[in-house]
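Here you get one chain, nothing else, as structure tokens; it is the form predicted alone.
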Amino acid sequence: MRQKDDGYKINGSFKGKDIISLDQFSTKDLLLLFSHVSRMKDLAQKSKPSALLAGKIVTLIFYEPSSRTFGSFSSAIKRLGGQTVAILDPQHFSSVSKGETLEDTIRVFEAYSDAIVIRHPIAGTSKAAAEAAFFVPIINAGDGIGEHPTQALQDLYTIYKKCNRLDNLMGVMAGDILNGRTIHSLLRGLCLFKKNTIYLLSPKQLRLSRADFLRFLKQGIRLIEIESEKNIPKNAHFWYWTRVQKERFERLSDYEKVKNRFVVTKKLLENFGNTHLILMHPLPRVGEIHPEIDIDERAVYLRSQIRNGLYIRMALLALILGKLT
């Protein structure tokens, strides 16, 4: 049985740790993780066989639909020689459909595996899963409008590789700021570094909650809320565009009022972008970035950003399972 009281923070040691929130990380923890990414990239790009996770099995329990997060975790495990148990839509295709509790589901599958990756539509579920698990680490793959820490890790790494730093940055985050768990986690990560300024572009209905806004301010990041593309700073280092999340609305009419309020077009990039900018998106997109932008060198969402997700997850899994130090 692993020790659950050995600290929530990473503190330089990933082995056996749950990954629930960016709040667990320090700047040193992030740089330690990043230091292993080039090796993972080399393994993946050259299709080098690896036995780093040989004999390890990771269970992927996804209560919500996923393609990139599920696919990249699955690929990361297999590229390192491990294997997966995949539980997709457990509400219909597991004992959850019979009324099994989350806690019992976690305790069953930790008996079969060395780590569990979980996605769930309710914020806080990954923390509950971690509290239920006695033997294996839990990795949050997105819980409702809460957080998506591994997405933030790949986003932070993408910015880091482009700018060679994660401090003194100016960024724009656009779309569903209220419900965007990728935004919430990325902001947590950027709070670890000094003198970052982020412009939050969203309709009034989708602004960051006041509690989160004030908490982030206290952590040292400068946040500026804007409602028009005309207020986008022309010297930003990155744009982080997101979709308005239809699944977070109770009424379709409310969603229709705000979807695709802000769309990246050639004209917008010409008017407010710069040559050093990178355009990011956690995907999927549903119209908020025009397809013509895909060929622009600044658009990294289908190039380096998505690939970095694979490499980051490879490095993270190897660290958590004690195969890297």
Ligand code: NCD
The other form holds:
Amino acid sequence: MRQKDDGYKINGSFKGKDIISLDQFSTKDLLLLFSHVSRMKDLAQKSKPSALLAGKIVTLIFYEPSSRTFGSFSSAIKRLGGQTVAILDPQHFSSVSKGETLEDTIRVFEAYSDAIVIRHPIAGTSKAAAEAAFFVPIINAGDGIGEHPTQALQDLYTIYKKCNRLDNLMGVMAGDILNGRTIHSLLRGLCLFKKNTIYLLSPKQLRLSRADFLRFLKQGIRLIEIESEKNIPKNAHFWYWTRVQKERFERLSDYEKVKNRFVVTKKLLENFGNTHLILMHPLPRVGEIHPEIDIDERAVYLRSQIRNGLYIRMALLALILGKLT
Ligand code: NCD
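Let's see the other form, the form predicted together with the ligand, since the form predicted alone is already up.
Below: every chain and molecule of the assembly, starting with the one above.
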């Protein structure tokens, strides 16, 4: 949405703000958001829907497939008494198929709704959408290999609930560090806090881009790149596993070479884990966490991590739409 010059940063006020990148947040902004989450959890668990977003309509326009992000946004809006206009696969089921530009599509849907949530295969598209919108905030639900800020908010909250802090942490991120947008946003979030150390476990081809690597180091985070499970530190607070992003490869054979190079098994957890860590994954998983792990209490990917995604999106929407302060 058209913002004043300093409007990009959240700066203590979410109302009317686009959510494009974790760079917009300060530690205070994150804690403000988190302060509303337990109330959202209470609301979600009541059988009577809340009326916090009554009369509000949010457009969900997803140019890429989605289960959790689409589902949790839809549920969050409806749990708070709001409604959605859902455009899935706009390349086939909207005027995009007739050649309509992104800018026109955004300007049309802002006439119908109070906010637009967009997922797109090209990095930078949410920012372009925000620049095109005159009246309503835009929320990035994943832009190519760029960022996925709302996933990072749920991930940061999950770590915060478990560890009671977001500084002085030791974490392991594994899989597709180069193309994983959830990782790009989560690293930005962890950079906001002091004394965090992250081990990045990936094949060489899937390391973080050098520009991002240097930029994050400058912000004070310790990043240690490793290529073997043997170098996983045994005292990590969390493991954040990810899928190799098949859709970002030009050649299937290149994907086949690196897919499931690193798989979490009982043995890996026994050898390199500890009793207090949590095992996270943004999902979907396609083999990189063995299902035998699911019953382990430390595996939060199908439990609190998922639920937190709903509550955090409820709080975020209510703040952006001016229903919470
Ligand atoms: C992720 C995404 O879309 O970036 N999924 C999600 O939103 N939870 C991760 C992935 O697709 O690997």
